[in-house]
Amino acid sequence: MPATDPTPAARPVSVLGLGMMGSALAAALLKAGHPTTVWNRTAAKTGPLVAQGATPADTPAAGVAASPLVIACLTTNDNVRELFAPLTAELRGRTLVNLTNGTPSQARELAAWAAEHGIAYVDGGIMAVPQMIAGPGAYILYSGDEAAYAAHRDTLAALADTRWVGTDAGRAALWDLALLTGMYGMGIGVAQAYALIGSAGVPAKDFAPLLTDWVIAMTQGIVPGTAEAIDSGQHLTDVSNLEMNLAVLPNFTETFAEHGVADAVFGSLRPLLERAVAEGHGADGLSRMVDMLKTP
């Protein structure tokens, strides 16, 4: 009698790379009932997971051989290539899900390498910090081999919500970096706001509620509104046009200078605004900045 396919809750998985994120991924798989094999270059990091029921692998090859689904969570994609290049025979016929942060071109190169060696490759972008894994609000973007993703989707769902973004292996990394771009842009703006208000001796905790409400209110309007303007090509606004923004820009830069705060945001905004106005877009809203950011 042929062996039956194990239920999704019992499918074995190997996790190679046990930094903070890799350890969180492996712990989530164990909690969901998956037999989980773990490997890390520093073997001591397997200890806490072994205590939770994981099986330690002495070598990367043993880790790969233990499961049909291999999840990599390393520091860089160079580390991924270095680790798996000697293991093409062991990986053949298996699925490699790479959850290492990288670029779209790196993901495509890895997918091409995998295809040459009969390895199903899925790239992923984790939209969460380790503490969020398997919790509300966490999700992971996936792209690449759609059949492999579909076959293992139930298992991957133990980590976080799954979001499929396309068969181009580089798509998950692109979406990941675009989302992180928005986060870092917001983060540096928040940091500069705290630096400015703090220069007057205002405790950050006193300013935090106002800043939180303001950022949320603006984000809820700006993000979907900008998307609509981009897709429709209609950038005209009766709220705060680019000419007006350019006119008030010195108020920011002069205040930063007066209060001893570095200009981490507006220095790069001025030339974009000046160019937009010079090209006749002064009556447009900030959504026009998307065009200004495209390099020739």
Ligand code: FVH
Second form
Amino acid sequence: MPATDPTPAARPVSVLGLGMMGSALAAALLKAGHPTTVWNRTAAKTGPLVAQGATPADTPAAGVAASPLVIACLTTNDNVRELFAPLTAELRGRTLVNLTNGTPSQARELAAWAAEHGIAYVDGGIMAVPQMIAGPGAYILYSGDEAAYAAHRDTLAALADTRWVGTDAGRAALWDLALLTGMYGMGIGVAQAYALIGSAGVPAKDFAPLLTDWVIAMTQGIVPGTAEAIDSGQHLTDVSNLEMNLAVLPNFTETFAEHGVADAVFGSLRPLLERAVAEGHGADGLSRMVDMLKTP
Ligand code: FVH
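Form predicted in complex with this ligand structure, per the form predicted on its own context:
Once more the chain from above appears, this time first in line as the rest of the complex follows.
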């Protein structure tokens, strides 16, 4: 940083895209003392941030021109491409941190486009909901241009803990999608559990404490246990083997049918379990499912 560089908390930032997440990001930057310029397609969304001290930009170009660090948080990377494609001249020499959810390939394409135009590109994956921003437990994965990331890391730390995952721009998106996959898997299981218990008239709030404790206990065992089994190649278990799991599976599907509940979970698990057992892995634990997912 040059000698004239403002102190970390005074470094200007622009945020383009003020949906639920972009607004939370801009508010966190303002709270940390950063001069923050904001732009949103629907201009009315700048109002609450301007009331907190943000400067509204009339156009995306003005938003980009206001700061060396530009943060984008739009719905999709198609939106990002559409918004920034006409702004390469304004972006040249600046850092674009893209916190829009996307695929690793999209991130790499955007990084290549940015490099072509002299733009430092960092891709990010936000592991938080808007209410968690700048609070405990929130973190953001970053990958791409490491020098740009290092130059702006202190500013980005105002949003959430920072986790650098590598110079391949696609890595943050990959890690993000893998983590979200775990979340969606849990989410559909939780929805299935509430649907089943609700079919017997049990209020969800009465069941919630039991389900919470159960999911936490299982997560604490399954997540590190599966990692250990994958890394060691040792899937044999004395906890809960695949043969037993396959044998009891009809208990779930029959009960769902009797209770008028659709099956959103076991339809995909059953063929994996059947194949694993057929291939001689019946004594293995659920960690063997990872191998089943790798092969057709
Ligand atoms: N909300 C969350 O919990 C998750 C947490 C993890 C990260 N995701 C990702 O963040 C991106 C934005 O999510 P969001 O929750 O802020 O989404 P919305 O509130 O729907 O806001 C979307 C903003 O994008 C703007 N926008 C959409 N299309 C365009 C376009 N073609 N040109 C310019 N801007 C566009 C939209 O503008 P407007 O509708 O207000 O005019 C909003 O500012 C997303 O990738 C999540 O997966 C959030």
